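Shown here is one chain on its own, the form predicted on its own, set out as structure tokens.
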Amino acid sequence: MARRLMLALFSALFVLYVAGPVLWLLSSSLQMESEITAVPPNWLPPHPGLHNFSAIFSAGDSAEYVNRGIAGFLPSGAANLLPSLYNSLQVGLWVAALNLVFSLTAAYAIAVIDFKGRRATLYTVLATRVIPDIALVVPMFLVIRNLGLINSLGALVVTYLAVTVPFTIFILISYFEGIPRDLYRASRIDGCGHWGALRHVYLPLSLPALVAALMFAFLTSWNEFLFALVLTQNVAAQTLPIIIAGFVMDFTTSFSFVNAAGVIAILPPVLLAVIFQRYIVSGLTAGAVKG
């Protein structure tokens, strides 16, 4: 009994540790600036409202924001928040789609086709992710500049593909190797080539791994900050993390506005994770246990 109580206590503390910042973000996004900065803090909104979100979507000037009685102001660049949200969606969707195209064929070849240097190819692909991103900033900047893609969404798509493709290949290889080899042999006997076997055998059976790979690519591009900061100096091409980070670089920070922007930023990935949770878990754990 004591063991169960201790386990429940530590589980509750862990959940509070993980979920606490998110709950505070949600609570503070519904409060006025004076309520957020009150001492002691208001853990629950005394007068909850959507005024911060309406300010985001209207993106009026600072004077209008003060006159609403919120005792806050709109940061400089507030009007760029929604366009940056659209940029992040574009980049994330393109990276996820292209990731699937490139990773599928590579994973199929490594997992199914017997060719010389098969394992060496896999290890070479995975070795590219051993290098920390900070060490790749300057080389990637030079490559993107030579391609003429600086200050464009294409620069982010190309860069994020280089970052995410190796890991999505690894996810798909683990799942492909778990599919019975007899199904592949049967498809070959029935006259399927490699494209036919991939299309009719491996794709239908690999939905969890495909969803996990898509989610990983999308979330990585959605949350990435370092490359986006270096490769996009033009506001029109910047993504959501860069714009939100700029809000706290002003002389005075409006916590109510920043927290409301944070809630908007986490909604798309959270909704996708909730919808595809079952596929994500099974896809990421594929190949973990064999025997």
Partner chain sequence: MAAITLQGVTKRYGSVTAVQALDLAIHEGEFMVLLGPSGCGKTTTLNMIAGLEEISDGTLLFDTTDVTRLPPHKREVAMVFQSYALYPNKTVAENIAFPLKLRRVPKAEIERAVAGVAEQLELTPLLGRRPNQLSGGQRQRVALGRAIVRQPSVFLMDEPLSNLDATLRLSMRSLIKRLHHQLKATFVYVTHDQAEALTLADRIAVMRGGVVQQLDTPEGIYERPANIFVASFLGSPQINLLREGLPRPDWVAEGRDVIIGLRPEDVARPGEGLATLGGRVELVSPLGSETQLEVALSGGSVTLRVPKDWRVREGEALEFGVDPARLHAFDAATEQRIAP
Contents of the next structure:
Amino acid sequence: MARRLMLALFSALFVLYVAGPVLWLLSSSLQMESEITAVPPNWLPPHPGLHNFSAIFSAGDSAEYVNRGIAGFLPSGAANLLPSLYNSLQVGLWVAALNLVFSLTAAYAIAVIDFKGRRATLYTVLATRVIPDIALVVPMFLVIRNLGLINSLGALVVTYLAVTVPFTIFILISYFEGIPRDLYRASRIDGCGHWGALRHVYLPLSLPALVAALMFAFLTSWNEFLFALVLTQNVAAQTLPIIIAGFVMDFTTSFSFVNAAGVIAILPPVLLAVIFQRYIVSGLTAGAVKG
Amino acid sequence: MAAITLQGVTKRYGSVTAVQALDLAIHEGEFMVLLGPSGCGKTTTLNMIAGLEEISDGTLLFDTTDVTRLPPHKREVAMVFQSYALYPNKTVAENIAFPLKLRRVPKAEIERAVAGVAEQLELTPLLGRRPNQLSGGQRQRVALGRAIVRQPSVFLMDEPLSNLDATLRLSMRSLIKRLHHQLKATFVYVTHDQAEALTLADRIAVMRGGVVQQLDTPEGIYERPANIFVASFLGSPQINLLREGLPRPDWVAEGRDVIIGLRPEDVARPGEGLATLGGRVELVSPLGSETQLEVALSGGSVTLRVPKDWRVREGEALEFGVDPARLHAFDAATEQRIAP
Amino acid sequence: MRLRLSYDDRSAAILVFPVLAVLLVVAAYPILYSFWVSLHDIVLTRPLRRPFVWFENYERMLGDARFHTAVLRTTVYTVVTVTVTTVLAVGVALFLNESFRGNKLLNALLLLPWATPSIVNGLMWKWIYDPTYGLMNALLVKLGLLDSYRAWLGDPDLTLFLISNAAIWKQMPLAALLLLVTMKAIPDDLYRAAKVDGATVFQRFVHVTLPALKPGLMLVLVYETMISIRHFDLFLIMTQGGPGDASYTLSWLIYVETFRSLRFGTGAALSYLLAMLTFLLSWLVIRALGERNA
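Switching from the form predicted on its own: structure of the form predicted in complex with the partner chain?
Next comes the full complex, this chain leading.
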């Protein structure tokens, strides 16, 4: 009995701590500027509605802006939100797709083939994982600028690829090592080269790890801020976090818009995380036990 | 057309040598068994023949072709694994068809071949199932099917029966023997089970520590073991080895320090031409068809297998006869056989 | 020794080439280039004169008061964040390791902070800390723990800890998940044996759980340290180094020096110092991860 009470208490605290802040953000995003600035605050939206979202999405439309009729300033940057959403999506999908191809081939080679330089390759991959972004960002900026690739989505994609690939390789190696070696041997005997063994044995048998890798790559590029901040300067390549950071740091922006923009950015990753929860957990924690 | 010749084949892992300068000529159509305890290098040898392990040193020939550096998928060998190694995401039919599919055999031909193999191995009703819906014996038959569907000239088997229960092992053993007669292919079979080796092999290579101890027919290995290791590895119960207490065969020089071996079954009632030995019976284990005895001799205790009608009781004294010609003599220092 | 590559070596080279190429271009080359830059006096507003100055940038930064402040702030932030994250994660993992109804749901909920973009995390907590309309003031006053509203992020004594709190909220879940998997791998027999031996709940935690948790704990500690020591996003969004220099960390200093003052030479030198520091700390992790796969 005491145990059940304790568990219930802990569960409540847990939910409050983990979900509370996000629920508060969500609640704020559904309120009008006048409601959100009430003291003491409205815990729940008195008149919940999607008005903030529709205002943001039609920010380019001046009529909508004028007609809002409520105190609240929508910065001109809001018009960039939709294009940046599109940029984020594009970068995320490219990174996820390329990451999968790159890390699949590399992880297969490292986990399965006994080749000269295997150890060196593994250490190189793991080592790049620990270089801090902030230390890379200065030289990256100079390199990309000299190449004239500032404001190109391609530069972002390649950068994120390098940021995500070491970890996804690690996920896949851990998973590959769990696939019985005899299956590989059988496939080689049956007539597969390395490409065939990858295609016929490792690819079909490691779907959970592949999903985890895909998710990780997409979410990382969707959430990334520092490189995007430095490597992009206009709407042609700016991603969602950049536009939202602009919202936050612009003191004239209404809180309701800021919060609504936050909800827009949080939604895709959270949905993906919930849908693919099992794969992500097993992927992220691969190797933790033995490591 | 597939004789396999190993010339000085060596496998090193760092500073450890798993297989040491192995010379072995496997004839075309022969059933060769590599027999030995775990870690003796038999599986490594098989993997090198398959191409699954790189050969550190030496040459491997298939007939007269040097295949030392050839990757496994270019070697045209078939292999059956202890773990069966069936592709879990493919059905039985797809598993069997896989090697043919990779060789771009026309679809109709694949179907015909799969149906034929399934018929031969009694797998026809199982063709649509997946490996996890099969019993161990069925899985091993599928693995065999996947190997024979290609009609390979070289067949490699890595302890294919050790995951099966005793009864199934017997029937699979005869199935494999039958396949060998039908296919007329060269078989290389790895096992640690002496009974499998003795029943299946044309010739056995007994290995230890990466070195072949003896290469001979099953009879030769059993009747004329080259050294103490081979003598004690084959035979159940193990051969009795004593320094004293057993008669010295007349071909052993006087004064030489030797160990005498007596197979448990090589005893009879005392009689003409036999040396007579006596001792106290310490343990009687009836095995049904015969009886196993532990008898204390002057030089140590020995295990004997005698017909059940001997009716011996524990604690009694027993006299029995031994044919000196059936004794084995080994040099005590080198442990090598001293031949008559 | 044969010079011709085997089939395995050739295949591996082809399969590994794309990744190594990307990592070389986007990680290895910039790191080397960065060292080269750090030896020059490069100011972007003066693009034509960029003299080679040896280690002058390093010397100047090591003697700079801002650098000393930044090191202090980074250390405090890292120690607080890592400690609290780890302790909290152990608690959450212990809790989720119990079997009870709804356990799976709570497990899923754990991914919410993990998936939240750090920019949104920053704006969310900034909004919670808001001096007039924020949740924190309202809640504390309502609970009677606070007399009047305060400007939380404006308090130099609190800022660093409040940012740390936001970071902990986002980083704790992964740490908890890692520890949870490690815990789940502890054989039940160990607990049963301890129970039979008469160990209390606390003794079982100390003598069974903690030792078995050690590898996971090491991983979490080093990983969280790596993340915290280089963290940037929250500092930009929430305080921009302020108030005063209350949240002036190393990564913020690098950003200001490089992209506000446009002094790329010193920025690169600072980056290099931070990279070295991180490398030193993560050497452990590479060894731990590498040993398994080598």
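Numbering follows the first chain given and starts at 1. Under this definition, the rigid core comprises the largest set of C-alpha atoms superposing within 1.5 Å between the forms. The structure presented is a predicted model; accordingly, all values stated were derived computationally and were not measured.
Asks: Can you give the C-alpha shift of Met6 between these two forms in Å, rounded to one decimal, after superposing the rigid core?
Replies: Core-aligned C-alpha shift comes out at 2.8 Å.
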